[in-house]
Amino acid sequence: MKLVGIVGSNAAFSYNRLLLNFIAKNFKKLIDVEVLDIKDVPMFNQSDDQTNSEVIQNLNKKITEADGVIIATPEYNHSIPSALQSVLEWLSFKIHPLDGKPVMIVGASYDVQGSSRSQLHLRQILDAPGVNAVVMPGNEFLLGEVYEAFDENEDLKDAQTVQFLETCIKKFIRFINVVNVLQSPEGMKDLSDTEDLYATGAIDTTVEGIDMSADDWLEQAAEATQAVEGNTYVKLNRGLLTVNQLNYFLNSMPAELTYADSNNQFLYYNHHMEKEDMLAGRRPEQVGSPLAECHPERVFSGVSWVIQQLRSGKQDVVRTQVPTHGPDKFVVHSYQAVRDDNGNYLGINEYVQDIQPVIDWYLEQTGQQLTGGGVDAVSGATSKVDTVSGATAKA
């Protein structure tokens, strides 16, 4: 499970740092935890926006991608401190990752409650609507006089206080599952296992005999398939094109194509850009695998719902925005149920778009503005506006 741990202090030295460090080393069997500081975030002002900077685009992606999220404050004034306030501002200005984020929060401090008011009050603003966190209830870890804490190689030395940290660590992991059922679609829990995402069994077009994970499955495939290429012709629906042609129309689209078979095998993706600049990345020798083996495991549930619903013929198309790209892109994942003309499912056909820019020229060209959605009026920090809700499904 991926875990981002953020230390809530930009100073030199925190014991908070030594903390997650800890929790990183001695729960890794547990528990994959990037520690990030905060050290060079800047202070939040709303009339000089850096949400596009570095340091804060590299704060949201690296929270939206993970599981879950700790937090490790100290306690200044009975309040987190200053430093924390800003990351927390710029995370519910413009960008808003820890919406729906599952959240643990630790601390330490000097004094012999540890950061418990300074926990009280982070609570408090993690569950602001601009925020909008999921915050662990209870299981509060408060480790006090934290300078007699640590031993000289940097791990607690009362064996009590490592039990207990494990014991909370265990109940967040549990904590967060419990969170991902209850924000997962309805009948998603109970599907994890009703797909074959690893593609065992066969169907009339899968080419036997061939390893389906091996990297150069496409070259091995086309081989013992005969399969043409070139500029040889290809009778189409209502059309003749060259192989190279329809390479070349596919991969002019203004979309990342895939396209995996009704057993579950990725078969195709217009591969005309590297995988670092998609905004789905693939690889050329992921084509012939199992889903399983394009899809982290922590997902298969999800998969699995996505395709059921194609499948079944509940729905035609799944929609998800993915807003791991940044404040100026609005990336949809579309997922497409292929069809025969009986109405027979023969696979999935994803595309992947940056729709902003469509927006945009529409806006341009109509002159209208996008009004609407949600507005945090407690906190100046947040704006955090639905702009195109009627194209989203989260799934």
Second form
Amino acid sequence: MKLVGIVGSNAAFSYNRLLLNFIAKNFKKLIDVEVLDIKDVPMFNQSDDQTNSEVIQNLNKKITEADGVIIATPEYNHSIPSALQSVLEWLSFKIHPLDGKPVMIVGASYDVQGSSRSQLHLRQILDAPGVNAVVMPGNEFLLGEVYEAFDENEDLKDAQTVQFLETCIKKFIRFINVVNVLQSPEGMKDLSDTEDLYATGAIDTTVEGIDMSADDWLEQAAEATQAVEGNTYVKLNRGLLTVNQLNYFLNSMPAELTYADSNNQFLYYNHHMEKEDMLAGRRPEQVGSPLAECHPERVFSGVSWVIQQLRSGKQDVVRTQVPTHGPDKFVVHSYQAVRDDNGNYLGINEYVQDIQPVIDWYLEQTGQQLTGGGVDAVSGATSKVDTVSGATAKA
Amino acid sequence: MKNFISILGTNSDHSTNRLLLQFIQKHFKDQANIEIFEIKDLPAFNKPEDRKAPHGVQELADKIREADGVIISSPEYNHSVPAALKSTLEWLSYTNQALIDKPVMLTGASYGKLGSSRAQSHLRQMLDAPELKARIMPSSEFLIGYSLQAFDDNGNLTDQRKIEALKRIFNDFVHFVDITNQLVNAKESQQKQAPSYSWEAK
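What about the form predicted in complex with its partner chain, after the form predicted on its own?
Then the entire complex follows, led off by the chain already shown.
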């Protein structure tokens, strides 16, 4: 998850900069934070529009591309610094990169207040219609008497403070996911048009001249391409297998595997079970079909959203739990981007697993038990269930 | 006859708050000499280590010290005051603290209906901070909404009720200045306290 941290002060030395650097360093397993300074941003003046200056355009670009923004503000005169105010004025004048962007507020100050009053002002400012950010409620992180807060490595000294900060960060990750859901297909926007689900285009590997919807697309396409099968050897990176070995090998995977290419054509699944025995049923004659024919129309927007996430590189994998299999199973659909050596998007590897046996085995082996509420589910992607649960057979 | 300094709370070339201050200057010229101070050429506050006020800020501070009272007129940006006004107040609080105990009256004009109400509320909270410690006249909100339509070609407010309200508030302010300056004891204690307040003090 890519975040931008904005230092709310233009002073040469700022504890709020230390705080953001600490967040970036200490929570790098959870979030990827780029800390941005505002000291080169000119004073806002509506009579002297500098929206197109490099420094403001850079902020605009970084914020637009980020999943969320953390603003660290000191307190000057019971409010936020004019330098931060000026930035927010530029970012609400001709451009509005914070519109709809999830924002978390933190702050450090010399006195005991820990920027409490400036944080309240900042909330009101971010809520103004020209800014229109989506600020995370609650989870107020105030760092008072900040001159005593950091050790010589610029780490926060107090373990409880770090613990609380981690709680706030984890909540923010979930908050971002929730905001994304609000703005994703479940919300008002219909994203069906963003993907060519009918696979009307063609890529280098598309087998042309054959009806994608035909029940025997595989047989026809194999003939057209003179595809090898059976005991013919195929050279792989790194190994040599026959096509049969390759099939048995893929069938032995502890998951139902499906491959759809970047043209949104369903090309393969590891077929060794009947549809009704599968967690996500597929039929042999579906192979070759455009994704539009594998899904009911009501989920087109959701399917497009998932593909967009992977295609754009915003996410490498989108997961969703499908709860309709009863309490004994925990079925997860993972939509994993397939990319070439240069990172180009090639398609989707959808793998469907029941991970309950893995969890049970782990608990048995380690003698541990699950305690209710103790598991902090950071991903929060469960909220996307409805969008993608239909990614199976239409029948 | 009182001597007031008024601060225009924006750096914009076009401002109905400038019109408002010019109107106040003209309308009350028998009661007070009012100078309008422009903040647009002041540098942006950046918390310099030497704590020195730049020339323009020092000039403003001197004028504030000499004046009997201060009038600030602010537009509203993003539910708050413009960064330019905020920067001016930061300079004053960080360097010479010229606003300590100075009687202050607030006015504001905005293009929309609400007339800068939220900016004024932020401004009051800021002026109340220990590093500024201005004496803001309480219960005296003066707001001009739809300010683009509020003045005639000669720069006069067209709404007679608004002029009456402004008169009452201005008269109150003249008294408020006298009363505030009589609060000697409290004033002395604050003068001892405030300069010792530092932005970095433990």
